[in-house]
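Single chain ahead, written as structure tokens, the form predicted alone.
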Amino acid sequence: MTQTQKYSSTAITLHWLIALMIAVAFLVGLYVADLELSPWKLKVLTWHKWTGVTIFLLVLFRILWRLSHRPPEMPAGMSDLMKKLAHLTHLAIYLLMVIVPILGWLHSSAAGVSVVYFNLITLPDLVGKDKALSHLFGELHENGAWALVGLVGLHVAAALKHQLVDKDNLLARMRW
């Protein structure tokens, strides 16, 4: 496969690193949601926030990279409708990768708990302390995370369909 048929090594690394981090953040979020308030819960929430901020920063870098590096063409046999759906799905995934961490940050801010990245950098609170807003942003953060996971599942299913059913070797574009 030629370089013009593949993503760059930077894009591939960002893709898999962000995918792994989203899976970890989602699973940690599920785990921590059911914990009673305790020092352990607060520690795990801190790790969740650090992961979310890191994802957010990596996604911003990934967006800049993508804007300056053209992705490979879709398979020739793919219909225009499928290309549009793939494009819309990718766009929705990118939007959610930006919005979900911001909603988490808003949730923390409204709860009156600042986000301190790796115990070094205190991020500014985005809104004042407000219990109702905290609840709203918490719900939106959770629903956004579920929507992101659902779209990622659709993305994975489509990639597997291309590989196993269409046999167009689409996955080779995202391998090192």
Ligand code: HEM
Second form
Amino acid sequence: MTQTQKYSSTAITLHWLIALMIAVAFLVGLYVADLELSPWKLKVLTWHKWTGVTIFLLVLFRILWRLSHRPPEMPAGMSDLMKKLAHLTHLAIYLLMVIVPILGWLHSSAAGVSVVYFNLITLPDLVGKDKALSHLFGELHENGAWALVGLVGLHVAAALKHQLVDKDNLLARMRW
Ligand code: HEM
Ligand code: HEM
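Now show me the form predicted together with this ligand; what you just gave was the form predicted alone.
Every chain and every other molecule in the complex is listed next, the one we just looked at coming first.
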């Protein structure tokens, strides 16, 4: 396989690192939301926020990288409709990877808790303390996270279909 048929190794590293971190953030988010208020809950929530902010920063870098590096062409065997659907799904995943962390940050700000990244950098509060708004952002953060994971499920099913049914070795494009 020549270089032009693959993503760059930076894009591949970012893809798998971010995928792993989203899986962790999602599961930890579900776990922490169910805990009663306690020092343990606040500790785990802090880890969740640090992971989420790191994902956010990596995704911003990934988007800049993507815009400045041409991805490989889609497999020749794909119909125009399928190519469009794949592009749309990727775009929606990128959008949600930006929006979901911002909604988490908004949720924290509206709850009156500033996000202190690794106990070092205090992020600006995006909105003032407001209980109703905090509840709304919490709901949107939760729904956004489920939408992201739902689209990733579709994305993984499509990748497996390419690999096992179409046998076009798509996964090799995302392997170092
Ligand atoms: C949270 C998990 C994941 C996220 C957020 C994610 C996101 C993305 C995005 C946004 C792209 C488009 C890359 C671009 O053109 O800029 C992509 C490509 C790709 N992903 Fe994922 N992905 C995830 C998990 C997976 C998994 C588990 C697999 C394997 C089963 C996979 C296989 C692929 C492949 C093969 C491509 C390249 C498609 C192509 O050649 O056009 N991804 N992924
Ligand atoms: C892609 C990154 C992220 C994912 C996938 C994610 C996912 C989740 C999930 C699934 C929940 C549970 C929602 C529920 O069931 O009520 C949650 C809760 C939460 N997340 Fe995130 N999150 C991310 C990033 C962030 C960030 C960056 C912040 C803040 C800076 C944040 C702050 C919160 C807060 C405050 C809660 C509420 C916990 C509670 O109800 O006690 N999240 N997140």
